[in-house]
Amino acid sequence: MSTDDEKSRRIRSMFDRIGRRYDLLNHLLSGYSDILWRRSAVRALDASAGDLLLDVGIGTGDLALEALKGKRQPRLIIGVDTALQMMGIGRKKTVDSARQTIRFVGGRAESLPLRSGVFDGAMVAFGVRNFTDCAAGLRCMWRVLKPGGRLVVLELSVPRNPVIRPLYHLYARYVMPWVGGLISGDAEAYRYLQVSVEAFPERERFRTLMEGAGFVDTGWRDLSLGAATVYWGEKRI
């Protein structure tokens, strides 16, 4: 088994273990800001009515469900994830009307089992940190987008403010693993969360990766004083 395959297996197993408490902990650990962050990501996607959308790392489906709340309803949302048990939770969460609009598909971001050039928009929430190969995942999402299609990525970030930054580190290194372990029974998963956020190529570095994958008109905007960041770019040929 390759190193990438092993990492993918470990991450999939971790998310399946914490799946039942994942939504609750997202809300609690972010002070319910994660709801507003997803709303900002959907606004940045700026999808049109009848669009075909891709949700990579769909997990329990919160971002896809947020995309269904606007007036401009997508025709279909295809969600891809390796964590099958989390997608099972997502299927149960979708009401009858959403079940017809959201489809869950097993697969990896680096090798999406989808045709090229078919999606009007693609989105990822808190998932790019878990790609085994970030650049390959971005190239694959570029591949499946139509010309003019837009990618939006929502990720956790380390605040840049010199007063807030040390407070964030204390919270991320001590409070999150304790609360996460208490509620989910898996403190290690929430230690991984902190490590993966700090290792992520944030802001201008990630924007450069997007441009290297072929995206243009890229940009980013911090949310909640830099605790999260929304990124965007377009495919143009």
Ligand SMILES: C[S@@+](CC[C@H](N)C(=O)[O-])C[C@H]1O[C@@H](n2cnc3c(N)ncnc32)[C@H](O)[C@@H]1O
Second form
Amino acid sequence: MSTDDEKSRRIRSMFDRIGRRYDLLNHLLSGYSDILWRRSAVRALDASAGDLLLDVGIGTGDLALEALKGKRQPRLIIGVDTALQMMGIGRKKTVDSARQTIRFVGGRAESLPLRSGVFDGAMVAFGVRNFTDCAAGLRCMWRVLKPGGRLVVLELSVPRNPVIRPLYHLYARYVMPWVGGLISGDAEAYRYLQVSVEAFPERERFRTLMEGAGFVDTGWRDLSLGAATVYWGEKRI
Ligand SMILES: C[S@@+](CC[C@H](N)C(=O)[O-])C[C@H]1O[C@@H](n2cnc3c(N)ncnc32)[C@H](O)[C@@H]1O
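Alternate state requested, the form predicted in complex with the named molecule (shown: the form predicted on its own):
Okay, now the whole complex, with that chain kicking things off.
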């Protein structure tokens, strides 16, 4: 088994292990800001009514569900994830019309099992940090977008403000694994969360990765004093 396959397997089983408590911990550890961050991401996607959307790393479905809240209803949202149990929880949360509109599909971001050039928009919330090959994931999302299609990525970041940054480190290194461990029974997953956020090529570095994958008109904006960042770009050929 290659190291990429091994990382992918570890990430998948970690998310499947914490799945039951994932939504609760997201809300608690972010002070419920995760809801506002997803709302900002959906706004940045600026989808039109009737669009076909892709949600990579859909997990328990909160980003896709947020995309259904606006007036401009997408025609269909295809959610792709490696963690089947996370998607099982997401499926249970999608009721009424959302059940018809959101489809959960097993698959990897780096080799999306989808046709090229069909999606009007693609989005990822808190997922790219976990991809085994971020550049390959971005290239794959570029491939499946239509010309003119837009990608929005929401990801956690380390705040840049010199006063807030050390407080954030204290919180992320000590409080998050403790609370995460207490509630999910898996402190290691919440230690991984902090390590992966610190290792992530955030802001300008991620924008460069997006451009390397072919996206144009790229940009990013910090949210909540830089605890999260929303990135966007377009496929134009
Ligand atoms: C932190 S969760 C985010 C879930 C959801 N997007 C949200 O807003 O809460 C990250 C999700 O990405 C999935 N994931 C990680 N690596 C992936 C990959 N290479 N391909 C597809 N999904 C992946 C995980 O299984 C997990 O469900």
